[in-house]
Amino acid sequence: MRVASNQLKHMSDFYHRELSGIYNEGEINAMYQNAISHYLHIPYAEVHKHANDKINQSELILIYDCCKKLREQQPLQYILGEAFFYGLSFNVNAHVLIPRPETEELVDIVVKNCTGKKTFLDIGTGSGCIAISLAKYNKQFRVTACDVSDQALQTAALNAQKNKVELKFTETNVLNKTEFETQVNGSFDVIVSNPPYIKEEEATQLLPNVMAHEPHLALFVKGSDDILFYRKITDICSTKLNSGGSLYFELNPLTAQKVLEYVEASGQFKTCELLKDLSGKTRFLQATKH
C-alpha cells in the first residue's frame, strides 16, 4: 500500500484502487470525503475542491490507517468514532449499534405526531440517537432512556452532553418485567423502541462488517421467540404508557405483521397501524392507548 505523494488527489486514488472490489464506486467516495472531512476539518462538501491540497506526515498516516481499517471491512463510524443522525454528531463504538437511516425515518415519525405530548420513554437506546433527538427537537420533551447495556448507557450520556441535551438513564432489562417496572419510574405519553430483531439465523444476510463489529446484544434475539422484544415492550405498556399515549416501534420487515397482531390481540390500543419506510418495507408500528 503506497501513496504517491502527499497531495490530496493522490490520496483519493489510492483510496480507489486499494478499496476497489470491496466496496462500490459511490461508496469509495463517500468514506473517502467523510474521513477527509473528519480528520482535516474540511467541510464534506467541499472535499472536492482541495484535491491540490498538499498534507503532513501525521495527517497522512491517520488518513492512510482509515483506509487500511476500511480494507478490513471495519466501519468507517467506528473508525471515525462518529455518525451523524438527524443532524447531529453522536460518539459511536463497539459498544453501540451505528444508527440507521430507517430509525431517523422513525424519529421524524415521531415528532411529527407527537408535539403534544411531554414524556417519552426510549427502551433499547444504544448510542442515545432517538432519546437524544428527541431531547434537542423540542426542549419541552421530558425523556428517559434505558439500556441493558452499562457500556452503551455511557456512551450515550456522553453523546447527551455533546448535543446539550438533558436526560435520565436508566440500566434495566425489558425482558425482566419486575425489574423494569421498578427501576424505570413513573409512565409516559410516549414509548419508542428499535429494539434487538434480527433471527439467528439471519446472521449470514448480514455484511461481514456488520458481523464483526457491531455488538450482537442489540442485533439479534435469541431462542425461538423472533418477537421477544416487541412482545415484552408491549406488556410493559399497560403500567408504563399512558391512556391515549402513543407506541412507536422499528420493525423487522420479515415478523412486522406478527407483531401487529400481538399488539392488537394485547387489547390496549385503540388504533394500531404498520408504516412503511422509504424503501417501501414495512418497517415501523404506531399504535394509541385505550
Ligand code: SAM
The other form holds:
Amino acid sequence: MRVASNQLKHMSDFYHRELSGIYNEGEINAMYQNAISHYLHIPYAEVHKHANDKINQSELILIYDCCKKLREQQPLQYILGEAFFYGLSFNVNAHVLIPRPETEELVDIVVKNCTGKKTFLDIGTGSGCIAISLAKYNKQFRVTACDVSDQALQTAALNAQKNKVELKFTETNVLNKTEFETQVNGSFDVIVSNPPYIKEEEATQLLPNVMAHEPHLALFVKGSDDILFYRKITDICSTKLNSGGSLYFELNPLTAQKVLEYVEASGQFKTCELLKDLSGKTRFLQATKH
Ligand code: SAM
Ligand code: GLN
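In place of the form predicted alone, the structure of the form predicted in complex with the named molecule is requested.
Let us now look at the entire complex, which starts with that chain.
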C-alpha cells in the first residue's frame, strides 16, 4: 500500500485503489470524506475543496491506518469511534451497536407523538442513542435508560455527558421480570425499545462487517422464541407502563405480525398498530395502554 504524496487528492486516489472491489464507488467516497472530515476537522461537505492541501506525517498515518482497517471490513464508525444519530455525535465501540437510520425514524415518531408525556424508559439502550436523543429533544422529558451490559451503560453515560443531558442509568436484565421490577424504579408514560431481534439462523444473511464486529449481545435473540424480548417487554408493561401510556418497538419485519398479535392478545392496550420505515418495511409498533 503506497500513497503517491502527502496531498489529499493522492490520499483520495489511494482510498479508491485500495477499497474498490470491497465497497462501491459511492461508499468509498462517503468513507473517505467522513475520515478526512473527522481527522482534519473539516466539514464533510467541504472536503473536496481541500484536494490540493498537504497533510503532515501524523495525519497521513491516521488516515492511512483507517484505510487499512476499512480493507479488513471494520465498520468506519468503530474505526473513528464516533457515529452521528438524530443530529448528535455518539461515541461508539465494540460494546455497542452502531446506531441505525431506522432507529432515528423511531425517535422521530416518539418525539412527535409524545409531546405531553413526562417519563420515558429505553430498554436495551446500547450507545444511549434513543434515550439521549429524547432527553436532548425535550428538556421536560425525564429519561431512564437500561441495559444488561455494563460496558454499554458506561458508553451511554459518556454519551450523555458529551451531549449535555442528564439521564438515569440502570443495569438490569429485561428477561428476568422479578429482577427488572426491583431494579428499575417507578413506572413510565412511555416505554421504547429496539431489542435484539435477529434469529441465529439469520446470521448468514448479515453483512460480514456487522457479523464480525458488532456485539452479538445486541443483535441476536437466542433459542427458538424469536420474539422473546418483545414478549418480556410487553409483560413488563403491566407494572411499568402507566395507564394511557405508550409502548414503542423497533421490529424485525419478519416477525412484526407475530409481535402485533402478542401485544394485542395481552389485552393491556386500547390501540396497537404497525408502522413502516422509509424503505417501506414494517419496522415499528406503537400501542397505547388502557
Ligand atoms: N438502543 C440501541 C440502538 O437502538 O442502537 C441499542 C439496541 S441493540 C439492538 C439491543 C441492546 O439490548 C444492546 O445494547 C444489548 O446490550 C441490550 N440487551 C441484550 N440483552 C439484554 C437483556 N437481557 N436485558 C437488557 N438489555 C439487553
Ligand atoms: N437493525 C439491526 C441490523 O439489521 C439489528 C438491530 C436489532 O437487532 N435490534 O443489523
